[in-house]
Structure formats: structure tokens, C-alpha cells
Amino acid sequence: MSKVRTRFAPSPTGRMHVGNLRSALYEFLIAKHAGGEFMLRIEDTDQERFVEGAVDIIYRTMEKTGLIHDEGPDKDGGVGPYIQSERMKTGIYMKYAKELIEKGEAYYCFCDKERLSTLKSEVVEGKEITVYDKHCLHLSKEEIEANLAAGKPFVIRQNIPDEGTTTFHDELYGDITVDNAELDDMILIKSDGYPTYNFANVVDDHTMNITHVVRGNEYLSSSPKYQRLYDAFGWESPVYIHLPLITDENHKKLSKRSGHSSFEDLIEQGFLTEAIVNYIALLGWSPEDNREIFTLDELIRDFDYRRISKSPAVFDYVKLKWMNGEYIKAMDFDAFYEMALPYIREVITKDLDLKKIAAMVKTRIEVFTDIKEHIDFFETLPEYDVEMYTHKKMKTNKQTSLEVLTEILPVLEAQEDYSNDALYAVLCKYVEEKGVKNGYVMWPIRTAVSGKQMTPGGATEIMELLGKEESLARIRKGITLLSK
């Protein structure tokens, strides 16, 4: 068995979609699990969709996610160029297309738009396509040479028989057989001389010694045409692995409108790269032991492509947030603080102990963008409804809260040490003297100093950070609000 070689072949059309990243990840894992090689090839022959800067996004995303390629435009492994537009300049696609013409497996087509518009069309997978009638297949050699000599525009089409069947094997779906009558004579070389995506794929995969082709199952319908090309050339077919569709929670195809369809969307929404990679690995694949948290090295060790599902994978945003939260909890504090600091500084300009604030939120957030809503009260006391002082479990209401705040105010005014421990001791002493439970006292104080229903820390932790002057000012405001 030859060494496993996979390739990630993205088109530079913008941000990297979650589906593309999953393909890259699975291709990387299949190669590395088998001790093989993972290659990057840039497919830029569709010049109309090319986006400036998109190649940089591809490199940046792969580097961040740890999907390091062994060969590519920046790492020559001897089968380059690794960019399709550069490969085209070598004449490789036209050379192989003409070889197919010689074998009768392809032909020149000179039909203009006017003639093509008269052909019948049919709907295939929701798209209306024109079914070509093989008109130019029957041109004589003299007619073809005359047209070429006259510079008449042409495309080169694959010649698929009208009868018989074509069979290919997929590792997940098994043998798939289709009637040739269902296959159209697809274009191999376009009128601008560029190869079509399908043709360039086959030529490049073969000439670059790719052993395993991993792609979305939307390409299953094109695979018989790929197979016919391999058979026409007399080349060995690669191992096909077609991946399940990724849908949103409503079982619709994951689209840009979802707001979280690309890797960069998710990073901007406060997700960790490691959590994204871990989660995407589970979109269509499950390990034997049903565990959910994996490092990239553990995925390499455990990934078996035979455990990829054929059923669509649902992108569960809530599940991803949970997983990200688990990663944040497990982070080294210094690394967490470095990542959290820009988010903290977005809302806090006061001279406060930002490390203590970061420590407060570390176990309470799922994504970094959650930080703002957890800590904004440190900067400014929000307007709040005094009904918050009423809490059944704490046995508090507006009247009891007013009483507690009024009684504790002079105690806190006399207190010099505003460390968490000292404040807690003072309040516990008051609780004991009052003969009530902690929450009866702590709830109204926390409400007064935060103005929030939920906070990342308790009353005394918040007061330590706010300091004496600000804490007392907020308690006095609470008394004023409750006195109305």
C-alpha cells in the first residue's frame, strides 16, 4: 500500500467556511493517523469568485488550527506548482484534455450561446442545467481543424456513452452505480482555456499522487464523471470519502446568514481555536468511547474515518458554547488573562484589579464575548429595579433589605480594611448578631453594589474591587431607592 496522501484544496473566495475547515481537518487526521502526508493546493481557476486576501486567510486559519501541511505553495514536495493558475501555465490541463480527445473520451465543442440556448434543460438537485446533445461529437476531423484554424471559440467536453452504467466505490456509501444516460457531457476545458473545477481536480489529484479524496457528499453526484475520467486515462482511482452535510439547528444547510458559518466568525464571537477544532471533529465523526473533549494529538491518534456518519451533522451552537466553556475553565490562568484582557478593557477604564476580575469570570463564561455583560457594573452602576431586592429563597424583600442596608451602612463606614476576608468577617458578625442566614444580608448588599441579578462574585469580593468610597456610594443609593 502506498503512503497515504491527502490534500486540502480550497478556493480563495473569502473566509473559511466551517464545512471547508472540517474537510481540511478530516484530511489532515486521515493522513496523520496513517503516518502519511497532508498537502495544500490552492484552486483559483474560478477567477470570478476570487477574493483578494483570501489566500492569506487560508494560511492563517490552517496555522492557527494546527493543520500544518507537509507540501504546498510554500513547501515544495516535488509535484508542484501547488496553485492551479500556475499549474495551468504549464499546459498540463490542455495536454491531458487532448489525450482524452485522442482516445475518443472527449471532444471539441464549438456551439455558441445562441445554439446552446435552444437545447432542453432539466432540474438536477435544484439547479436548472442544459443537457448537451453531443452535436459537436459528430464533426469531421476536417471541420474541427478548420474551426480551430479560424480561431473559433471552443470548449472541450467529456464524452460519456448514452448506454451502460458507471460504478464507483465510496468508503462510507459502498458501491454506487448510475446509468450513463443520466450523466451529461460535462465541460473539461472552458472557452477561456481554464479547466473546470471537476477536471482540474482529477488531473491534479493523480499527478500529485493523492491516495484519499475527502469531500462533501454534495459531490457524490459528480463522482461517476470523475470515475469515468480515471477509467479513461487508465489511472487508479483514489479512495473516496464523502462527508455528511452540516446543517443548522433547523436542518437547513449552514449558510453565511447563520452568523457562525466561518472560522473567523467564531473567533470574533469569542471562541477558542482548540474548542472549534474539537467541536468540528465531532460534526460527522464519533469515537468508540463517545468522549467529547480531544486535543489535536488525541484526534490524530483516535481518528478512524470508518466511523464517519452518513447522516447530516447538526451544528449545535449551544453545544459549541458549552465545549468552549470547558476549554476556558481548563486554561492556564495567565493564558486566560492575556486573552481576556482586551475584552475587560473594552468596558473597564477605572483603576481596578483586572486580574481579580478575570479570575472572577473565568469559570462563569462560555465565550470571551460574555465577559462584558458579567463585569460592566464595575465601571458604572446600572439602573435597576428595586424588585430585585425581593428573593424568596433568601427570605428578603424591599423592607427587610432597606433595614439591612440602613443598619450595615455605619458598620461599613467605620471599616478601614476593605479586603474580601475582612469585609466577610464583619458581615458574618452582623449576620450572627441579627440571628439570620447569610443570604438575608448578602443578597441586598450584593444587589446594591452591583445592580445586577447575577454577578461573577459575591458581595464582599465586589466591594473589595470597588473600594470603600464606591461601595458606600452604591449602598447609599440603594437605601435611597428603597426609601421611595
Ligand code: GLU
Second form
Amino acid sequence: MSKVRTRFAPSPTGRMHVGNLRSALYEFLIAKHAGGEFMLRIEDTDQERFVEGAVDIIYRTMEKTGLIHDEGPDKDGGVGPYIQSERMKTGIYMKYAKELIEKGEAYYCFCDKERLSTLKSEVVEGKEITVYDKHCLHLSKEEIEANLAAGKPFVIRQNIPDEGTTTFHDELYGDITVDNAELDDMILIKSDGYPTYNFANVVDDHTMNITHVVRGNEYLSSSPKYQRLYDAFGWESPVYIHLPLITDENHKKLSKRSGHSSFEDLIEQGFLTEAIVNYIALLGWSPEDNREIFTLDELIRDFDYRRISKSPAVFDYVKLKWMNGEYIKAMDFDAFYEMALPYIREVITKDLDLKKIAAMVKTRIEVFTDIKEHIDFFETLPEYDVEMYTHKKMKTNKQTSLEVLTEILPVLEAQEDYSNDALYAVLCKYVEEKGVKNGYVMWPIRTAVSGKQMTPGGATEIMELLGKEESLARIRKGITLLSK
Ligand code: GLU
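If the structure you just shared is the form predicted alone, then what does the corresponding form predicted together with the ligand look like?
Next comes the full complex, and the chain you just saw is listed first.
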């Protein structure tokens, strides 16, 4: 068996869609699992869809996610160039297109726009394409030569017979047979001299010795045409693995509208790279046991492409958040602090102990953008409803709370040491003297100093952070509210 070689072949058209990242990840895993090679090829032959900066996004994402390629535009492995527009300049696509013409598997087409507009069209892969009537297949050798000599613009089309069938094999979908009459004479070389994506893809996968191709199943319908090209050249086709569609919660194709369809979207929403990669690995693949948390190395070890499922994979944002929370909990504190700091600084301008705040939220957040809602009360006491002082389980109400706050105020005014431990000891002493439950005292104090139902820490932890002056001001404010 030849060495496993896979490739990620993105078109630089914008952000890295979750589906593309999944293809890249599976390609990477298949290669690494088998001790093979993973290659990056840039498919930029569709100049109309090209987006400035998109190539940088590809490099950045691959590096960040750890999907390090062994070969690519920046790492020559001897089968380059690795960018299709550069490959084109070597004449490779034209050479192979001409070989097909000689074999009768392709032909020059000189039809102009006007004539094409009179032909039938149909929608394929979301695009409207003309069903070509093979008019130019019947041109004589002399006519063709005269047209070429006169510099008449042309395309080169694949010649697919009207009769018979073509069978193509996919690892997940098995053998797929289609009637040739259903296949259009697709363009291989465009009038600007560029190959079409479909043609360049076949030529490149073969000439770059690719053994396994992983891609979205939107390409499944073009695959019989690929098969015909492989057969015409007498090449062995790579193993094809077409992945199930990724849908949103409403079972619609995951699109930009969801707001989380790209890797960059997810990073901006506060997700960790490792969690995103882990989650994406499970979009269509599952291990033998039902394990869910995997490092990239563990994925390499366990990934078996035969376990990819054919059913659509639902992108479950809630589950991704849960997974991200698990990664945050497991993070080393210093690394967490470094990442959390910008989010904390967005909210806190006061001179507070930010490390302590970070430690408080680390186990409570699922994404970094959650930090804000957990800590904003440190900066300013929110307007709150006095009904919050009433808590059935703690046996508190407005009356008991007013009593507790009024009694504790002078104690806290006299207290010098505002460390968590010292404050806790003071409050426990009061609880004991009063002969009540802990919560009877802690609840109203925590409510007064935070103005929130839920906080990342207890009353005394919050007071330690706020300091004496601010803590007392908030307690006095509570007394005023409760006395109304
Ligand atoms: N350039 C194609 C894309 O970005 C790649 C499809 C394939 O991997 O064959 O969708």
C-alpha cells in the first residue's frame, strides 16, 4: 500500500467555515493516524470568489488549531506549486485537458454567451448551469483549427456520452451509479485559461499523490464526473469520503445566519481553540466508547474514518458551551488568567484584585464572554429589587434582613481586617450569638454588597475584594432601601 497522503484544499473565500475546518481536521487525522502526510493546497482558480486576506485566515487557523501541514505553499515536498493559480502557470491543466481532447474525452467549445443563453439551464450545487447541447463536439478539425488561429475565445468541455452509466465509490455512501444522460459536459478549462475547480481538483489530487479525499457531501453529485476523468486518464481514484451535512438546531444547513458558522465567530464568542477542535471532531464521528473529551493527540490515536456517520450532524451550541466549560475548568490558572484578563478589564476599571476575580469565575463560566455578567457588580452596584432579600430556604425576609444589616453595620465599621477569613470569623461569631442559621445572616449581606441573586463568591469573599469603604457603602444602601 502506498503511503497515506491527504490534503486540505480550501478556496480562499473568507472565514473558515466549521464544515471546512472539519474536513481539514479529518484529513489531518486520517494522515497522522496512519503515519502519513498531510498537505495544504490553495484552490484559488475561481477568481470571482477570491477574498483578500482569506489565505492568511487559512494559515492562521491551521496553526492555531494544531493542524500542521507537512507540505504546502510554505513547505515544499516536491509536488508543488501548492497554489492552483501558480500551478496553472506551469501549463499542467492545459496539458492534461489537451490529452483528454486527443482521447475524445473533451472538446473545444467556441459558443458565445448569446448562443449559450438560448440553451436550457438547471440548478446544480446551488448554481445555475447551462445544459450544453454538444454543438461544438461536431465541429470539424479544420473549423477548430481556424477558430483557434483566429484567436476565438474558447472553453474546453468534458465529453460525456448520452448513453450508459457511470459508477463511483464513496467510503460512506458505497457505490453510486448515475445515468450519463444526467451528467452535463462540464467545463474543464474556462475562457480565461483557468481550470475549473472540478478539473484542477482531479489533476492535482492525482499528480500530488493524494490517497484519501475528505469533503462535504455537496460535492457528491459531481463525483461521477470526476470518476470519468480518472478513468479517461487511466488513473486510480483516491478513497473518497463525503461528510454529512452540518445543520443548525433547526436542521437547516449551518449558515452565516446562525452567527456561529465559522472558527473566527466561535473564537470571538469566547470559545477555546482546543474545545472547538474537540467538538468539531464529534460532528459526524464518534469513538467506540462514548467518550467526548479528546486532545488532538488522542484524536490522532483513536480516529478511524470508518466510524464516520452518514446522518446529518447537528451543531449543538449548548453542548459546545458545556464542552468549553470543561476545558476552562481543566485549564492551568495562569493560562486562564492571561486569557480572562481582557474580558475582566472590559468591565472592571477600579483598582481591584483581578486575579482573585478570575479565580472566582474560572469554575463558573462556559465561555469567556460569560465573565462580564458574573463580575459587573464589582464595578457598580446594580439597581436591585428589595424582594431579593426574601429567601424561603434561608428564612429571610425584608424585616429580618433590615435587622441583620442594621446590627452588623457597626461591627463591620469597627472591623479593620477585611480579609475573607477575618470577615468570615466575625460573621460566624454574630451568627452564633444570635442563634440563627448561617444563611440568615449571609444572604442579606451578600444581597446588599452585590445586588445580585447569583454571585461567583460568598458575602465575605466579595467584601474582601470590594474593600471596607465600598462594602460599608453598599450595606448602608441596603438599609436605606429596606427602611422605605
Ligand atoms: N476547494 C474546495 C472547497 O473549498 C475543496 C473541496 C475538496 O476538498 O475537494 O470547498
